[in-house]
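To begin, one chain is listed below as structure tokens, in the form predicted on its own.
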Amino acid sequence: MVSGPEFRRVLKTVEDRCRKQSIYMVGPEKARFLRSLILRAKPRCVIECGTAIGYSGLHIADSLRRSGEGRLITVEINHERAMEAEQNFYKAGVGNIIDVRTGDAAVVLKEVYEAVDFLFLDNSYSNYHPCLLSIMPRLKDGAIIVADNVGIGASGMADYLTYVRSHFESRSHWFELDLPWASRDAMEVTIYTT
């Protein structure tokens, strides 16, 4: 399936609300990484940890709807953004495969019983490692995790990869950006095995 006029609306207004606003979102450079994982991945469950307003989210979910499968529960603390997210989600025709919560991630995901073969990073940095923790009951052998932030956050999240980088296959990739708080950053892949 591919994305109409109306996803692409969306998502534009969303990433130019996002730079005018500095409302830190992953970028176009990161999330065709993002977007390429997934569509080799082929994921049933996605955990998305940090929703903001819904732009890595609308790319997580529009790489699913063309695979054919899969959904996202995406959890974001702020209550306002959450909901400005959801609107967003339905708006660009993704809302029907996306659960929106709110709270904090690392209590949230301790409620998630599904299996998960994917979960992606992109909340505060100190939260990472106890996000990990919860929900790693629930990762399936050879699930993928990718860590945001990790070129401009690495000292905040230091336990994380510290633990990542210990126990699992784990890489960082860099990215060439146009943002305006970040020209450079990496993602942390993991592939995590039991």
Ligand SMILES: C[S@@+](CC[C@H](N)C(=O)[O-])C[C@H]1O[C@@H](n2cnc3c(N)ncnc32)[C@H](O)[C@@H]1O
Second form
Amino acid sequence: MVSGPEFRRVLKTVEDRCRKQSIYMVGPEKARFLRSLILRAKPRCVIECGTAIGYSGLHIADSLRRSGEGRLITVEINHERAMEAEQNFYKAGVGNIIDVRTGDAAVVLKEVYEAVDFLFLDNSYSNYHPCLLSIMPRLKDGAIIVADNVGIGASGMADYLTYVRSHFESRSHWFELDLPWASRDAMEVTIYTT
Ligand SMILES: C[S@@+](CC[C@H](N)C(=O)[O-])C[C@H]1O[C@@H](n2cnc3c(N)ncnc32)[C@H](O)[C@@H]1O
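For comparison with the form predicted on its own, kindly provide the form predicted together with the named molecule.
Once more the chain from above appears, this time first in line as the rest of the complex follows.
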């Protein structure tokens, strides 16, 4: 369940724009999964790498609003997209719990100083492992790490997958896709332990 008519209107506008402009986004099935993880874990600080124009960020923020007092720091390398996402967050009424940062996520994350209990990786595949290494000193014991596109992008993030699968409890969750060029993809959920 997604809350409020104005929130739903903005979410729908963002989803339609992503589809029309071929801006990649997680899409409804994966968003539902992400929401369920956040509602269960009730994180206080979520980090997202790869904001685009805010589709997944809207879902994360709405789940945080429902589950407690958490906030989201989301990082996007493309300045225009970051600005558009920020506007969408304010229009949807969740701007006050989201901090949009611009730059290369692996670099920006080195300047996050709070403890992190949920990390969502959805930027360039080769950046997943560097992002994890940058934020690792801030990850709480038991933090949840979700990496998108581990089915279609496995070879581009082989370093990341090898690392999390050999160090932590890690599992792929598969989804059917309605994309013309891919029918299935997965998200990898990893439980970080110190
Ligand atoms: C798949 S899209 C993100 C989709 C978004 N999470 C959603 O579901 O709405 C990937 C985004 O990552 C951004 N990106 C690529 N490399 C990046 C990097 N090194 N640091 C931060 N953002 C990056 C791209 O500009 C793009 O907007």
